[in-house]
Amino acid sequence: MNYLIRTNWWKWVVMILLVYTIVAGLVMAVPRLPILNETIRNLHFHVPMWFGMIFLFGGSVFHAIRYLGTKNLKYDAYSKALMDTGLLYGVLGITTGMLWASFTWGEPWSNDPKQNASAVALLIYFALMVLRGSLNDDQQRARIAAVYNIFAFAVLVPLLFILPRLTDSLHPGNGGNPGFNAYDLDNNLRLVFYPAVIGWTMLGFWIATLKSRYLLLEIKRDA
């Protein structure tokens, strides 16, 4: 059976990285920073969700383009599986961010430009999910969704990485604020942060692989 990732060794890598991330992220010593204090541990859970979301949405666009070039529905299945998992990561990212903001900014939602841009980006992809559900013809749904997906990703990049930098923002790395790496991402944090990004991202592709298998079985059943 064809699916997104065909080997098994990487699953063990994912489990090892995530066990290490969870244990070390909650136990290892972290810098004692004003306001942040122990909440900086959320760095290992909140930020990797956004990295994972970007990679998953990027993979979804890649397979959407492959579908447009081949009209093979298996690529539409891959694209949808990656998009759905990316949306899950986006929701987890914005939820963990709200939890973090409630301790550091005093409220979970402060209309910060980064928060608003993230919410708009997720709504665009939720609209794509609704659009897919409203179409019955497989080829028409795949074709329209693929085109929408390309434009959605093209909008996602400036929403998350360009527009928040042009205005005042509480978020690190935006609106003149330095990012974590610039002043307080010490060696202890790096030892957990980088494996966390890799582990959570690979878990997302693992989930998308399982989802794609299910979608491919649906395609075979309908055929």
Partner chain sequence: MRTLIALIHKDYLVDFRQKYPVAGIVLYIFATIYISYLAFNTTISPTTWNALYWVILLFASITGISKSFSQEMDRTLYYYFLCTPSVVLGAKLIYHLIYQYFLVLLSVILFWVFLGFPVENVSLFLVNLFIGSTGIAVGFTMISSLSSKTGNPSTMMAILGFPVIIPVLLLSVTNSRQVLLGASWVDISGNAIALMSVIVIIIALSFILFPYSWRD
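Could you give the coordinates for the form predicted in complex with the partner chain, as opposed to the form predicted alone above?
Lone chain follows.
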């Protein structure tokens, strides 16, 4: 995060990648598939949200661990900023996913393991937000939030392995469904998909740097 706050060059990369993603994602030819039809374009917007969310939450846990090691409120600010942005991405991911599902699976929520896992992940981080709100002392809030952040993330990881054992998933590549590779014969989708993942994820970190600069100013003001 220190490096991301100091430098600017990567923001140009993000802008180029995202302009490319939006234009190419909406305009380029896509494979004609039954059921999916044109909704397959959502691949470039829905899936990167989850990639972004995982990276942002991972970063939040990483900075929580660094906070516990150093007791420096700067890392708490980073952790908080990354968590907030991750939550935004999670909400966007779940809404785009439900929209997509209502066209392809026939209903917005179908007890799919990945849907459930993401709902639990969001619940954890909303709980963390409530927890932060209920503590007043800076150091205490940072410490308790960091402990819960690490604890909950570590319990979430086994859950991601447990849930698919209980029910089959409707997502591609699970429970006997073909993965996206099978649909995508001419690699057209991949040309947009990979830049989209990188672009959206880095946009998340951009938002998080803005947020953490604001939080750092607040810390400075209160000190």
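Positions refer to the first chain, counted from 1. Basically, rigid core = biggest C-alpha set you can superpose within 1.5 Å across the two forms. In this text the structure is predicted, and so the values were computed from the model without any measurement.
Novice: For residue 111, does the CA position differ by 2 Å or more between these two forms when the superposition is done on the rigid core?
Specialist: Yes, residue 111 moves 2 Å or more.
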